[in-house]
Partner chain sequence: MKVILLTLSRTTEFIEKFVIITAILLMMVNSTANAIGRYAFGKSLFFSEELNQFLIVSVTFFGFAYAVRKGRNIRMTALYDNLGLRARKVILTVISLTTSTLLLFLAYQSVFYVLEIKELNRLSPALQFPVYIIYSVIPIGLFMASLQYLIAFIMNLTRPGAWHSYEIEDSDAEDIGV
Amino acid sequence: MAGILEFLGDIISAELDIFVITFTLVVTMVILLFLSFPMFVPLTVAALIGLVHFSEIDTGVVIQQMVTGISPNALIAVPMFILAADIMARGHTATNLLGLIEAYFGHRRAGLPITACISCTLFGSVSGSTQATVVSIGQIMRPKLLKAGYKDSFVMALIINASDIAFLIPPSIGMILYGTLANTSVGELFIAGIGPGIVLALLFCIYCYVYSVMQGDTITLIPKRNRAERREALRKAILPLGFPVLIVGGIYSGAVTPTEAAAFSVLYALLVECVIYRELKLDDVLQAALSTGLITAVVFILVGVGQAFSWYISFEQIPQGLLELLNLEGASQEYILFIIALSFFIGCMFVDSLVVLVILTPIFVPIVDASGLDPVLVGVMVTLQMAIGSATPPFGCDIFTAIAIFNRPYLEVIRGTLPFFIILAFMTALLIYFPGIALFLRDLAAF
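For the sequence I just pasted, show me its structure by itself in the form predicted alone.
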């Protein structure tokens, strides 16, 4: 009891101890979160309390750091990729991609769930948005899978988890923000995410096949498409398929930067959906622009406030103190990667993944630098944990998207997620012990 009172006394008297400061910041944020304040408020208030109470530094530094946080040129790509994703989500892109995969795989055993998985991966590479993928692919594929005899719990879990591959396959908003916060090349992160994204999609497809075999005769197959129907499906999907090829190919070859690729993606989306498909009207584009503005404002506020918060904890040397607390000095790179993965996974289970990214990245960057870990590998690991957390109870954001879109209760939506969680955990272990999965293409691009 005396120790607790002494600790509280240190807080009141502004004793400059790293554990006192950390405890004060954490408690402040937790209290404000439980009071239902949006996440930028706890971050801002915690930074201000630290500056005023412990450091007595002019609070104007918060504004300076917020401006600094949203100044990097790489962030220009964020609203453009969001706008391109919104335009394509409102158009025919998802339908045409689904039609192509279904034409070639739908009639085979496990054809429909594999179609859903590959379509989520391809649409994720077009939109970069997990929630847009859940909506666009899920609304089309769920009725087909249910009609074929698949259990709804399996169907919803498949769509939720396969959609999260969008975190890894470029363009990835999470990778752009991580690259900005950690001062890491966004182009290298994009290229490094391709390998893990493909491996994860393959693992999901294998599970879909095993599940379908176990279900046996309860699963019905759709008729095989003839050659003419396949050619027509391919013709319709050529333009959507061209999007990831041009974006990734442009970055991989060095012809364009990620920001230039983002600008091109908007032009490409407008040409495909408005001029060629003629699916969208001017009002649809204006609505997409309005939605993009709102989402971008939220993201940039978080990034700016996160920069102010990270500046303060760096000023107080809190990451270095946590390094000593976690006993990571001299630890193996595999152990450090495990700690990073576990921290981000737990955080993303309870809080929006972008918020976790803003809070934890500044803490681990000094640890990554000191350990000699490749920051690109760490960035891929972080985005993988964001994907896992977004689909994992209790508060994964894609779970609640599925609840809203499919109009099903929470427990039913999460019932089939365990096998996919095991696969995602296995993917994490693969990245830790076989980093070449992520770094092979990046290293190849360097030649």
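Please read all numbers here as calculations on a predicted model, not as lab measurements. Residue numbers count along the first chain shown, from 1. Throughout, rigid core stands for the largest set of C-alpha atoms superposing within 1.5 Å between the two forms. What changes on going to the form predicted in complex with the partner chain:
Annotation for F54: C-alpha shift of 2 angstroms or more between the two forms, rigid core superposed. In this overlay on the rigid core, F420 has a C-alpha that sits less than 2 Å away from its partner position between the two forms.
Fitting the two forms on the rigid core leaves the C-alpha of M381 displaced by under 2 angstroms between the two forms.
Moving from the form predicted alone, what structure would you give for the form predicted in complex with the partner chain?
Partners and other molecules have been left off, which leaves just the chain.
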């Protein structure tokens, strides 16, 4: 009791002790978070309490660091990929990609859910945004799956989780942000995400198959397509399939940097949807740009205040102090990777994965550097946790998207997620013990 009072006394008298500061800031953030304040408020208030109450520093630094947070050139890729995804989601791209997979796999057992899964992966590989994937593939696939007799809980969980593969497959907004925060090559991260993304898609497909066999009596199969239909589907999908070729090819041929590849993907999307398909009008493009700007701003304001917050904690050298407790110095690489994965996973349970990324990355960067862990591997691991976080309750932005577009209650949307979660946890373990899944392609590309 006396200890608690003394601790409260330390808080009030602004004792410059990292445990007192950490406790105060964390409690403040958690309270504001649960009161449902917009996410930038808890971060800003915590930073201000630190600056004013504990460290007595001029608060102008908050503004300076907000600007610093959003200034790295690589971040330009974020709005560019969002815009490309938005244009594609408004147009024909999703339909055509999906038509291709369905034409070849639709008639088989588990054909439809596997089509949904691979289509999400493919669309994820042409767009940087998981939410665009949920919206565009999810809206088309869900009615088909329901009609074939799949349970809605399974269908929604599948769409949400398969869409999150978009995090791992390039282009990936999570990877761009990680690369910026950890000063790691975005190009290397992109290529290292491909392996785990494919493995994950495979594991999901296997689960779809097992599920279909178990629920076999209620599920109907769709008719097989003939050769002409397949050829037509392939023809329609060629243009959308140009996206991954353009992005990955453009970057690895040296023609463009990842940032520029993002800008070109917008140009390509415009060309395909406006000029070739003639699906979109100028007004649609302006609307897409507006919506892109809005989403970018909401994310970047967070990146900015996140930078201000992490500026404060590194000014008082709080991460170093806290991590001494975890005994990470000299620990095995697997252990460190596990701790990083766990920290991100726990963070993502409660807060948007981008917020977690912004706060935790600067804390772990020095440890990763000292441990000799490959920062690219860590980046892939972190991205995987972000993907898990976006699809798992309680807080998951893709769950919210699904609630909004499918118009189903929260509990129903998350009911079927457990098997997917188990697969994702298994994937985490795979990545810890077989880092080659991620690094193999990167090393092959001789980076």
